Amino acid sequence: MKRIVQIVFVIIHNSYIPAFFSGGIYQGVLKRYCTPILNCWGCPLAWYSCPMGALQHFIGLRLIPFYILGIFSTVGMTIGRMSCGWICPFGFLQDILYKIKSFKLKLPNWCSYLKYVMLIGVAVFVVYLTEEPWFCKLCPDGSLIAGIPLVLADRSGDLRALVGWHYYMKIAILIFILLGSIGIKRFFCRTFCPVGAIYSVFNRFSLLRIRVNKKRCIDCGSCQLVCPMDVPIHRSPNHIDCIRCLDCKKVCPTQAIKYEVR
């Protein structure tokens, strides 16, 4: 079921078919609205704006981003980080990459806090100082679905003439993230995604919560084994990295894990 939902939302987010024939980027009325997850505005197939790009836009203008904060708080208070697990195309890509047979690695716990450095340091503080959307300039999702397609589809040669060190740096970051995602569960989501950092704050307070029945739990670790974020749900049911994917509930041999609305 989760895979079907993820595929459906890939299509919902990025299916502006006319881009294949006319080129360019969709800039119609839907681009006034933000999707709740990371999805580059500059993608030729994208229907909606990226909340992180919009957040940086307002910060760069020295304006309080009420609209974007409203989206993040509404989604976060309702379902926590669940949107990362079910509707994010870049998260879905990482799930697929991890299925490739390779050496698998575990991240140290402190790596989970790097995303807050990316959010506060890069997407807020540096943007405020420079008035430039620096996370967008580094974003691997933007490189994959916007930067590369736009350069490849450039008929005039104007974009290709602008390709330089910054473009190649973005491609290097993308390759690093993609390769890391083959051996590490949701590498980008756990370490660098500022959208995930925002939603993670709400995990302990959202209406949708996870509850573990300690009397039934046998501490077998099955939940962590299947978790796409490598979260020990049986010990920390509302962990900052939990994306509410429901995989843990399905595999629990004693049905100790329950999702509830409070």
Given for the second form:
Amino acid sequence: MKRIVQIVFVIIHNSYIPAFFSGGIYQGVLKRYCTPILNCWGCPLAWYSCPMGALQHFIGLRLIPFYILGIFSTVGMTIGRMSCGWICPFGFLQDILYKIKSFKLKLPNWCSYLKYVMLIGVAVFVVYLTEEPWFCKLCPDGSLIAGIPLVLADRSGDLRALVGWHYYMKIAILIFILLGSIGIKRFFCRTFCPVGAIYSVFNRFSLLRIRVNKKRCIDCGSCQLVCPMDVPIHRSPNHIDCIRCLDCKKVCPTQAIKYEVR
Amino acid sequence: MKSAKSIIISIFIVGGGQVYEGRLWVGIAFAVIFYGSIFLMKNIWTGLNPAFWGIVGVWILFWLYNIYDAYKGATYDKPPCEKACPAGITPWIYINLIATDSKEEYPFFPFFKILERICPAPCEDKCTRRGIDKPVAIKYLKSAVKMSPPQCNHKKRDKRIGIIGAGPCGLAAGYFLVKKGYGVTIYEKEEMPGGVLRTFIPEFRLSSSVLDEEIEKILNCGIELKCGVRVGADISLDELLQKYDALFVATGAGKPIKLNILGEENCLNGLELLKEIKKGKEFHLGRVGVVGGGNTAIDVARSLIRQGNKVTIYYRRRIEDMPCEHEDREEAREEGIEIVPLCLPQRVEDGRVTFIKTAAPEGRKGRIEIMPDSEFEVELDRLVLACGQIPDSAFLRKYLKVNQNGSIKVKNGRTSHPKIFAGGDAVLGSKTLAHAVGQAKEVADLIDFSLRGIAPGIGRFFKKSYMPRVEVLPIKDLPRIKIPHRDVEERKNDFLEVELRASEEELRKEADRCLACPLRYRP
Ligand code: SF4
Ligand code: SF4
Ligand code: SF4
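Can you return the structure of this protein in the form predicted together with the partner chain rather than the form predicted alone?
Up next: the whole complex, starting with the chain shown before.
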């Protein structure tokens, strides 16, 4: 179910087929709208714009991005971080990469807070100072779905000429993140994603919540085993990293996990 | 040897070793990302610049990860049963081997057949299946495991290690060290190896033939055993320290706890009693009271009832909080042993014992209050004290720091002497067999690392994980196996094993109940 939704949303987000023929990106009316998750607007196949890109755009212009903040808080207040789990294509990619049966690692808890550094430090503060979208310049999603295809498909050679140290750095980050998400559950989502950082604040207040019946829970930990974010939901429901994918609800042998709408 | 080859392949071809090991998709994914990125860089190359070294760094990281992965194999999140096992056994893997009728053998583990009989099974208390109905009979399923013979002569090192005490911890550590190629000599003060298993565990729980068989397997690996040697008296510790590169002290816990009550000298000691009974002595005491709630108390009571005595157990907390195995407790009650909870002995006189009532909170911890004016007298011919035991490491005081309760002081696995290591009940205080074997494994690694000069933290990182082909089977709606026991009337009168082995088919069915948590519950 979750997988189907994820695939459907990959298609919804990135399916501007004419890009294959023209080699350019979609610039129609839909690009004015933000999708609620991280999905680079520079991708040749993308229909919508990326909230992080737009946010930085406004901050770079030294404006308060009411529109973007509005989207974030509306989505965040209703479903918390659910969109990360169900509709984010980059999250989907990481889910698939973790399925590879390789050597795995665990991430220490404090890594979860690095994403706030990414959000406040890089995507807001640095952008405000330099007036350049610095997070976009590091974003692995951008290099995967926008940077690489654009340069590879570039016929005129203008873009290729622009490839420099900055582009190399993006590729290094991308490989690092891909490597990380083979070994660690949703490595990027948990440590670096600024969109996730914003939504994670709302997890505690959102209308959709997860409830764990402590009396029924037998502390078996299956929920943490199955959790794509490695959240010990039986100990801390509404953890900042819970992306509301509801996989844990499916596997709990005692049906202790329930979601409820306030 | 497969892993050595796959490491070499992986060094030259990223992902190749994984394919060689049979993990096709891992290999393909590694190769696609690694060679894909190289191809990409070739395609968009615009000249060298400093950021390129970043890419090279990530490539090297990737390459190292790939080699390490080829060595280590697939890892998984530990299921509750594995987390709970103090001995470090992977129950879900052997259960899966049974359930899938696999030809693969589970790697040898010392005292496996004995754990099957006397382990209190903390794994079953945590098993996920208990959320659905009842836990998988993890402990009992050990009898159906096909186990490989002990592997002990891969390599040889010229270092020698002396072990004091041929109890479970000493023997197990001996096995783990021989497996690593060290020469091992074990000193035992009794005439026979086996420690607590030999002297105290009664025959009806663990028959000597099983014990002999398990010990034989370990000793056959080339361990030298010197029985009847008391370290400190027959041979001094200094001499041993000179002779060996490292010493491992696993002297166990054999000193009974004193209660300090009036007339204690007229009481019998539970451990002594068990020892005598195992040697074949008969006790006809009449009405006996046993004080204590652990396995020793239950064992004493059940041994005495087999010799025709009338036995009552007195315990200071609630019946549910007795630290013994629940199954054993129920078996004991079936055999006609009465259990009186919430009382403490006060005075022992001829043919009469005075008890006082207590109030204890739920659980095994928490203070016990004595109820005032609640004394009651019981007519008993003899009182047996079996309130637990503590380590007796007096002969080590000169060399090591010893705690108040007699256990050896250990910090990060090391004692206060650089060449002496300690483990088992001598460190833990009286714990289970699984704890002893688990510690043996840990200390054996520690000795290995320290003799080779590797930091243990790093060494642990380089241990290969074991994972055979394991399958996820559909969840089956089967009831938990009923473990067959001999009839009460029959077993009450002899010392043969109470528990019987179930048929292979039943065990197969039981193994089918396992959910294989780490594989089923994966993102
Ligand atoms: S899966 Fe259910 S019963 Fe098990 S720990 Fe999680 S919430 Fe508790
Ligand atoms: S805690 Fe449950 S709902 Fe939240 S991310 Fe983990 S599996 Fe999904
Ligand atoms: S169901 Fe199987 S894998 Fe899960 S805890 Fe129980 S024995 Fe272990």
